[in-house]
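Take a look at this one chain, the form predicted alone, written out in structure tokens.
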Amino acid sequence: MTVIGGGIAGLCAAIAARRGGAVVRLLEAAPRPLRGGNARHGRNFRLTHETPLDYVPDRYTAEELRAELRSVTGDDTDRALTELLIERAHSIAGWLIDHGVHLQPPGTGVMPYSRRTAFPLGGGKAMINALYASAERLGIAINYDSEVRSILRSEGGGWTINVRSTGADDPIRTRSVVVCAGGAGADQAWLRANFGSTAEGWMVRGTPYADGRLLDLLIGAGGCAIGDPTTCHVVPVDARGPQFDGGIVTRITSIPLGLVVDRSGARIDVAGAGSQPTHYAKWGPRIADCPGQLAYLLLDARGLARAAPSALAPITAPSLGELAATLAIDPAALLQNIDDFNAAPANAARTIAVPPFFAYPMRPGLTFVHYGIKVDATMRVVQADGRRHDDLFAAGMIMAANVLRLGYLAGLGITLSAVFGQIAGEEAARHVRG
């Protein structure tokens, strides 16, 4: 069988299928140094547990996860898949540990307290490297720089995958296919078609290889699309970061400590954003609505002292006038808005008064789109006419919209991808074994 996509969903699918007795080839579009999809930027993953464990404190029950999922999805979700996700969220940490992933003990390093999520020791890249090592030990064939151009039904059964690598196209015959190639977020033309010209000012937090090509192939072959291509999870990121692959380190975390203005110096705000982790998802769309999709977070010396470390140092100036000049903002407008802010600072923010002064330029950073391919409870791709292929599966963010058609929960992306990747691999192996 063949797995398309070398992120965490693809790795979990390949390992589960190999352990299930299948001969497995994994096709990764990225070169080896950039392997791993968006999970290599991952920081933590959500799991349920009834008691404290070596890698997560206190308890976090299935009932709590179910309630929190319902709070973001409402009734617009596939209940069977949601229950599968909740059930396996209990065992996913043990499965990852069994395949070489190390988790960080609570209270060590600089990780925050979390009873809902566990933190891979060394971050997402270390987790991905451990799973690749496990896959290699199991004898899974791995092809990097392998761009899938088509997936066609073969005469006599199975599939023919046309793969472009080092400039040449080669067909691969396979009895079963698991597609774990991510969603459509990294294709700027696709984003512009669905979100309008404002998408040109967005940045993509993850891999440029999750470009939606495989999603288009599945839909073009009759697969049923699910979700809304015009809704997404987007958060504020440092505008000076890379267009792609900025990951979590370019996310701006200190908005509750300061004042946000647009390019004209006008204050912008988000009602009810507060300082909870959900404020990221509220600020992202607000910045996307700003002129040029650009805004600035302003902090004074006290605000910066309370802020978490950032990947890129803030822009610094000894006075607010000089900061305005550096940002090419009208000084009079900026100073007036700061005076108004200082008269009644919002939430936990302090006044902007103690020099030196700092600014972070911010743009919307796309995490994922609430759109993908419909699957059943075995991860088999469902056709638009309701039928399904017994030997074509999908897992990971390409099918996440079956569960998440709105909102997001911290750490859920890795859990969802690992759990559904496992299931897809198990089912594909069962199919090829007959």
Contents of the next structure:
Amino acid sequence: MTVIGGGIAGLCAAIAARRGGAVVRLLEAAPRPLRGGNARHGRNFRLTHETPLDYVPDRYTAEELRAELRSVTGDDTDRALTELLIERAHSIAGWLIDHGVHLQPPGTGVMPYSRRTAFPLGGGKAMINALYASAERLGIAINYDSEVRSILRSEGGGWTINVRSTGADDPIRTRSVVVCAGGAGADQAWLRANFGSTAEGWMVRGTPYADGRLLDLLIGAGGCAIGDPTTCHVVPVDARGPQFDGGIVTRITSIPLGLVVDRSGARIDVAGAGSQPTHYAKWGPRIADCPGQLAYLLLDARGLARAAPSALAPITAPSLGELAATLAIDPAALLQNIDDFNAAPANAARTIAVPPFFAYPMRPGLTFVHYGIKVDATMRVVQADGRRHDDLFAAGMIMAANVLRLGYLAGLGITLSAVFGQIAGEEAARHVRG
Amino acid sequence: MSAADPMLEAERVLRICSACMYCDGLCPVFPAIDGKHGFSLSDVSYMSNLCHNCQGCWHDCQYAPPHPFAVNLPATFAELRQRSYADHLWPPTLGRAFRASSLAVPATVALAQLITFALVLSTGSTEMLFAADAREGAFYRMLPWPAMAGLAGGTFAWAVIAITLATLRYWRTIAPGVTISEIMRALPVALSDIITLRHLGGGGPGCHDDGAPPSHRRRILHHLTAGGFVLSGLSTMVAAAYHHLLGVAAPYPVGSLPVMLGLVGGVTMTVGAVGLLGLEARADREPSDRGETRLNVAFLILLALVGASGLAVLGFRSTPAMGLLLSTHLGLVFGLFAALPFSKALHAPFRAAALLRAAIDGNRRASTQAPEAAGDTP
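Please give the other form, namely the form predicted together with its partner chain, since only the form predicted alone has been shown so far.
Time for the whole complex; same chain goes first.
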């Protein structure tokens, strides 16, 4: 059987299938150093536990996870899949540890307290590296730089996958396919098609290889789409960062400490965004609506002192006039807006008054899209007419919208991908072994 | 995106690390940069020696090349670590010798060899060099005791003084405003970190020696080398005690304490150094610095030669080869001591100083612990 996509879902699918007795090939679109999809940028994953464990303190029960999922998804979710996710969120950490992943004990390093999530030691890429090492040990064939161009039904059952790797098209005949190619969005054409011309100014926080091509192939072959391609998780990121793969470090976290203006110098605000972690997801769409999809966060010396560091040093100037000149904003408009802001600040510490002054240019950073392919409880792709092939599966962010069509819970992406990847791998192995 | 000046490059990379912090469980470097917006030369000098070069953060980094951020913290620190040695050497003019360390170390050893052989030849006769002599005091018929003790004592005293003063200069750079009581309170943790080499564990799984999954090979081999070095030193001291307190002159019988210490020390030091050289040969070049690799190789070869030549003296001391082997071994030992102050040996006291400051910082953090924030953020 063949697994398409070498992120966390694909790795879990491949390992589970191999352990289930299948002969497995894993096709990863990225070159080896960039393997692993968006799990490379993951920091922690959600898990349930009744007692404190070596890698997570206190307890976090299935009932709590169910209630929190419900609070973000409402009723717009696949109940059966949600229950599967909750059930497996209990065993996922142990399974990952068994496959070489090291988890960071609470109280070490400087990571904040979390009873809901576990932290892989060294972050998501360390976890990915450990799983690749396990996959190699188990004898899974891994092909990097392998871009899937088409998946076609073979005569007499099974599938033919056309792969473009290092310039040559090599068809692969396989009995069963698990598609774990990630969600859509890392493609300008796809973004323009769904978000219009404003997509020009967007940045993609994750891998450029989650380009939605496999999702399009599945839908084109009759697969049933699920969710809304224009609903997405988008947060403010540094406009000077890379177009792709900025990950966690270009996220702008200190908006609650300053003032946001657009490129004309006009103040931008989001009612009720507050300073809770949820403010990121509220500010992202607001910045996408700004002219040129560009906004500036302004901080004074006190604001910056309280801000968490970010990857790129802020633009700095000794006076607001000079800052306006550096940012090419009309100084008169900017100074007027700052005066108005300082006259009625949310709190005294938030005024923009003490030099030097700082600015972070911001753009919307796409994190993931609430859109994907419909699957059943065995991860088989459901066709628009309700039928399904018994040998075509999908897992990971490509089908996350079955559970999550709105909002987000911290650390859910990795858990969801790992759990559904495992199930897809187990089911596919069961199928090929008869 | 990388900057040419290593200091600017360190600032650029550490800023990214401090915004990320995914590696905070790997080693104390990351907690040391937590929440920092800027880094002084003193900070960077401190962190470059706090780094044990386990390379965990290279393998785990999602911003490593080919990512445009091109984060390569181990290589950045390796370059700055050499600068921190060069900037603090005593006497300061040694900085030049250090910058050409891969030449200066062998040149010093060669000079020590020449001097030793010249003395051997000037005090005895050429035939003695090739004659078997297993009687008590045989070693001193090769090189008279005053010359041997004088050269050993002189080079050793030079090494101790120069390295101590360099370390004090370094301590003043990285730990201004530290009180004696802070040092005393931090000492137990620092000593434990120094002796166990905890941070070669990469937060648990070990070092990435050659791109393969992490292992504890380097930590074990380092312990063997350092432990062997200490045992060999002890052997010399015990021998000195035999000589002066018991009035028995070398060579000593095989079962005696100096010989047993020297045997075990020589074997472990040689095995450790050769093993570490093997790891250097297979090491991943990208997260390494060529200058540091040369320093490591020069130092490890020297240690391996000292250990192996000492064992050869023991093995062949009753044969005609003794004279040549003993002269070679003594020359290597004098050369090692003379070269220590501008060799990779500096990493030991500098890293110990950095670990002491890390322990002090840890105590300071613990006493001003802020209420913990929730980590359940999107």
